[in-house]
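Just the one chain here, laid out as structure tokens, in the form predicted alone.
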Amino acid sequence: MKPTWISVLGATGSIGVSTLDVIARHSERYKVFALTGHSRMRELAEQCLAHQPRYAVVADQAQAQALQARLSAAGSLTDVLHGAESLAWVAAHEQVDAVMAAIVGAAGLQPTMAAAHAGKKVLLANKEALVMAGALLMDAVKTSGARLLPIDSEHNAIFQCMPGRYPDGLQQVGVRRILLTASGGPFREFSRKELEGVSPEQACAHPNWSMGQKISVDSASMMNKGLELIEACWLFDARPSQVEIVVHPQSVVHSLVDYADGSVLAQMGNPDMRTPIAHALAWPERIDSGVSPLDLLSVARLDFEAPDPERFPCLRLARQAAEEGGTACAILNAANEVAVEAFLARRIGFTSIPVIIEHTLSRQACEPVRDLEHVLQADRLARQHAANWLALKD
């Protein structure tokens, strides 16, 4: 069998390094051409080391240096490069058969757009990537003929419990609904009182799933799943009122489908990435993944509930911005990337996030997006209205 070339970008992040692993216990199936990292230098050189690709792609000049005298010093053969354009360029090479799209937020989305322009076999986890250019992103797929197959366990899930027709449209395949469940994160049965002390520590202590900072920080407000519904919508040609977001605690269920006759089509398995990563990287097969089967008798319960708006006030903006389209999108994540890092820093508390979101929508006008540009453009200007906010805070 021909070995499929893959570039993972975002390698150190949870992600990353998942996904790694799945490749690891593949070795004769796959390889990988080009694996990128931000600032996590030590653990990227490890990962190059271990997994020998032909490039790593690392921010800056300096980092670059630095890795590479590290790897040949080592005897690796790994050619270092930094820099936005050569993300891209490890995105869109003519050898490469799929990209693991995980960096995490905005900076992601021009790699990923290069993989899709590229016709590559995209693996989505930069949701980022949707929310902000989901039409232009639809687009470059279509247009060159890439597959898109979503990493979010969620999106994973709804993927599979899809017929094979749905892009002709979800009632014409008999879909009525899509349950989005969410964890509810560690502040599920706060009052909003409690929400006002939390602590980074506390928003970062994921009751079921190992993820980074910005994504654990985005459970706990519920913004994931804001974010999860308009990336939603996009892949699956849904409208918001189609999808509904359901409490699962125990992330067991990681979706469902509902039908017109009446089925609800469910994906179940153990809280762990390597499921949906394996189901992509394979499709349409199956392969080892990993992962301890999942033992219902040890689980024993499934619990469902609605979600609190009041508390979550971020379900609500994501909602409001996927109904408006446009840059709305864009502008909603863009605040959130700058609100959630405040809050990391300790400039802010957790309940002001939803208040920098909804002040810095109020504050820039909705548009149609028209290219790229106009939703980098839309983004930045986002990110000047929250720092604002912040700036008269301080």
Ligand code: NDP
Second form
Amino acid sequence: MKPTWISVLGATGSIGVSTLDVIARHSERYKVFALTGHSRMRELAEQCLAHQPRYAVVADQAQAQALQARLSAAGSLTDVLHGAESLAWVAAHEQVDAVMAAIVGAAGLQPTMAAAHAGKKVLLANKEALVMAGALLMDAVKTSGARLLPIDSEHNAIFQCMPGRYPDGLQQVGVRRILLTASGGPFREFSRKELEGVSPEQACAHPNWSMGQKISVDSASMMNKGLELIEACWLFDARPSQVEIVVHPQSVVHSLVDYADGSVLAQMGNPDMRTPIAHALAWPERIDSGVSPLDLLSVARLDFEAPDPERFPCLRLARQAAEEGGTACAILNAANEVAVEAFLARRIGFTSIPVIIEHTLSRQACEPVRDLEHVLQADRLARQHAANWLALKD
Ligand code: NDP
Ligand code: MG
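Output the structure of the form predicted together with the named molecule; the preceding block shows the form predicted alone.
Below is the whole assembly, all chains and molecules, this chain first.
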């Protein structure tokens, strides 16, 4: 069997590390073409020595020289490249079959677009790319014949519960609703008053999942579920009103699809990202992911409750942006990225995150998306509005 050559964008992150864990279990089947990192150079060097990619990509020239020297001294043949163009290059290279898009935030948009335009199998973890430029990304996938497979556990679950013909339209295949589950995050039971005083450490201590800092804060504010609502609309061609959010604190049911005949299909499993990663890597086959079997008796019970839009206003803001369409979601995403960074840097309190996003959305007119440059322009302007809010507050 011919091996599948993979570029792992964001290899040093939580998803990147889980991806390499799955790949290492099937080293005959998957070969690493490129690994990319941004700040964790020691980890990237170790990954390169273990997986011997053809290329590594880092942020700047100084990092590239240091990593190249280290790898060459160890006898490695990996070539180290740097910069945004190199990220796109290893995503679109003709020898690459599949791209794991696992850079966090807007920085992942351009390389993910490059992989889609080049017709790759795109394993999409970088939900922000779809939130910012869903129309363009879905269009690039269609035009080039790329295959987009969701890594986000909820979307991967929905994909597994959908009939193969779902691109014909949800109504045509008898789907009534998508039920998107949310753990509720570490602050599910906190009062509004308690939310005002929470720290970045508390926000990053997710009860069920171990993830990067940005998505951990998004989970705590429930903006993650808002971004996932937008993501689901693009992936499954659903209207926002067809996607219902259900809080499910155990994170065992990863999402559900509700059919016209009353059947509801769910995908379940232990909360470990290696399951959706292995599913998407091998699809339509199934391979071992290293995840232990689900023990229903120790799970014992599954709870479901409605989300609280009063304590978690990010949900409302994301749903509004999803309904508005155009550049609204790029504006929402950019303002959220600025706000999360400010919260992690202790410049603002947790409850200021939705305030900054709402302020930014009110300052910037939403327009129909023309092209990628237009999306990037909306992103830049939104960051400016959000930064102005921060400057006024200081
Ligand atoms: P991490 O913060 O753990 O990793 C992010 C990766 O992106 C790292 O490799 C990081 O490099 C790299 N990176 C950061 N900034 C830049 C930049 N400006 N340019 C290039 N590379 C950059 O995040 P996660 O792995 O948790 O998440 C990755 C994506 O997957 C996110 O979009 C997230 O929403 C999504 N996702 C994650 C899940 C999870 O369980 N973790 C679940 C579902 C979706 P370095 O570390 O070297 O600085
Ligand atoms: Mg998710």
